[in-house]
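Have a look below at one chain only, the form predicted alone, in structure tokens format.
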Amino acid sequence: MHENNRVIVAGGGPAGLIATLALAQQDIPVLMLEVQPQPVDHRRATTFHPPTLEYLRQLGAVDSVIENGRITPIWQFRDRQEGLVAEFDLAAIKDQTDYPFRVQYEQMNLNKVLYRMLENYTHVDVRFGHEVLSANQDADGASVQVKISDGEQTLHGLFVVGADGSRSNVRRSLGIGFEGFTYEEKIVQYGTHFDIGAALPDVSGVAYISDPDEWCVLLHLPEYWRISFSSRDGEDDETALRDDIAEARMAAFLGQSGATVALQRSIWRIHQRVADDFRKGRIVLVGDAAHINSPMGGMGMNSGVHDAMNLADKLGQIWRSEADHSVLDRYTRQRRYVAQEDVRQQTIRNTKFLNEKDPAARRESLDAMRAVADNPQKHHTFLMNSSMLAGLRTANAMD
């Protein structure tokens, strides 16, 4: 087979790895290019929703996630002053999925599993230390300009998948806009081995805690608890990440001292952005290259996995001459709908719930959330949406 008869995947994060594996399992040659010199441990996304687990089962990668992750069927909305506001149990949608729970499992661990799986495919070429600078195309194929240690080179294929993150050079080279906004607040995140469950006995493994001045999110991972706070006005990043500041902040929240920072400390901005188009000719965007959103709801990485599976299916149809290139327009319609009308809207609502400052609006929001949790039908509908099942099914049914 000619070297250029392949798909080039730019980026070796979850979306790029999933796209590569899903293509490889259809006997499609893939060249995957990753800018880092080797796989990197990034403590980023941690939540795996039911449809993502279903996709991972399809790829043969779900067992490691479930066996090594923390299964979390129950999650909560809380208020820092009032305590529990609403509790949601994914067992309520067990009629809709084989995985009626979330799994808390760091994406870097999934990445390791996927890299190992790719070693079994001789038609997959993974190259580290390759920074994709741009993507181009003509009637016969697509190419990328790549920076390597000793210069630049051009690599050719039939299609290019841009999975190169929110600052995607692939997207920029296509001139595709990335409209949206950035929140003023940042997220300050600490990892701790402290037993938060003992300090807050009624807390679930996933809890979103509202407060007009300092909201926070709790995630119970297999090795530790991750606690994320909103940034404080006037506090610089270096100060926010100091041990004494972190310990005092956690003590004030937990009502007792003893929580220290372990494994992780980080700070970043929250963005809501969606690319104007997910496809231009033979070049297609997935994951953060196509959309980024507030992490409130744990939908970003999951959505990227769903992009990759959708696109790999359609590229497979083209490869087997079951469809022409117009099927990629359907990919854009389906996945841009999810990014714009489902994930974006849900994560904006979740963020607003956490940081609402107007007292009347806060009271209305808390009461509305309680009403949803207390009504079985609304509870079920809410879980179908927040688990990403409803949005995914609506999008996949679109022509």
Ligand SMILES: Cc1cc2nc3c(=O)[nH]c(=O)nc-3n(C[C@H](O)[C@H](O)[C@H](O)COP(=O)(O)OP(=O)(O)OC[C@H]3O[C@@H](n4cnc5c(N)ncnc54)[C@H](O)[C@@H]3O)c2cc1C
Given for the second form:
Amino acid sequence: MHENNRVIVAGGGPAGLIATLALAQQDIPVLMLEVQPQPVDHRRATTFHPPTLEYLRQLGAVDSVIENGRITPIWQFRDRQEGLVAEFDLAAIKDQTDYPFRVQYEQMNLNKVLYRMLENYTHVDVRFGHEVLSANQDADGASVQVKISDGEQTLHGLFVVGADGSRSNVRRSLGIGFEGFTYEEKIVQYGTHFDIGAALPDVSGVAYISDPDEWCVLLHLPEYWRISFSSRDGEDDETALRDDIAEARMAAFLGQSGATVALQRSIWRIHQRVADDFRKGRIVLVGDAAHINSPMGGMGMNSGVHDAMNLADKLGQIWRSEADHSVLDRYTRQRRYVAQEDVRQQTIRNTKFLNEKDPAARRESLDAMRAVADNPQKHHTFLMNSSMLAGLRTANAMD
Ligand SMILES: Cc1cc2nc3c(=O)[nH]c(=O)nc-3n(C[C@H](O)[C@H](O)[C@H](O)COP(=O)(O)OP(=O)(O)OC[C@H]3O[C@@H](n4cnc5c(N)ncnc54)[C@H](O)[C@@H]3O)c2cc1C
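Form predicted alone already given; the form predicted together with the ligand follows:
Expanding to the full complex; the earlier chain stays at the top.
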């Protein structure tokens, strides 16, 4: 690989991996740099929406997600006191997509599949243990300053893709702001082998459950149930993750004891932030480096995959001299629109549905959600938005 004739991708999470694979499939040489010594195995995203499955099919990566994930056509909004509020069935949009369902599958498993696929491309160079400290550029190319075990080095290329997550050094080195806010509540996440489907027979494999004091989310993964609660005022993280506290919390929710923590326990902060710009010259941001949002709705990783596909397509056009660099401004317009006007708005609404404390506002929001689910036209529109199809199509049509 000629050192100047390549794209450098900083970060080997879902956004960086998809960008690398989509570039590699256009015969573009890529150097991907990941700070960790091996693929990261955080249990974070689990929901794959229809347009993401369509993109993964385009890359030849959808089969293992569908075969090893849990296909989930129906999902619910519930309330801890009132039970089922609204049920949505993605079969209602089967005229709009070949994948009228969500797939529940761990993001870390997708990462492993993608790392394996990249091994097939001799023009892809993946380097672990490489921390990108900053990105720079001049008229002819771009470079990154990298920390490795025995010092620092400068690596050159034609473009840099900043896919280095929410604390992105690439974004910071460009001086791009990351405006927004952080919620007071955190998410306390437990994984259990307890059969939640048997304990709550009418529950679907994805359920968002509102409560003024302790809202929660249920996700049925292939190997286990993940149950996430809002954090409690004044409870420190260590206490929230203790077995006795976790088991008492799950027993109070399920109305029976027996659920123990397996596979996973973690605590996450929830943010809503969008970068002021997604591009400076030859350096472009994708995924969490460009935007982070509440996971209520399962959209962060999905939109990072959509960013990566959009950008790889445009970099391919530049590579083949079919477009000039201004096409990267179109990338920013399209993807920043989704982050700011679509994902941010939907995930703020979803989070508010879950944690609304004012009784009158709660009643109004539960009634409004029921009305949407009961009206076929509104049900269809809601599914087009929540499955990310509508926002993506609007963005892709933008100049
Ligand atoms: C609890 C929880 C649940 C979620 N559920 C969902 C969901 O169901 N659906 C969904 O779509 N999204 C979900 N998300 C969001 C999703 O996890 C993120 O949006 C997604 O991980 C973003 O991918 P990314 O590749 O942009 O960033 P990351 O996954 O953060 O990957 C960034 C990579 O860059 C590496 N890196 C960082 N800094 C450097 C550096 N300086 N140099 C080199 N490498 C670096 C990191 O090690 C990492 O491998 C959830 C998030 C949380 C916290």
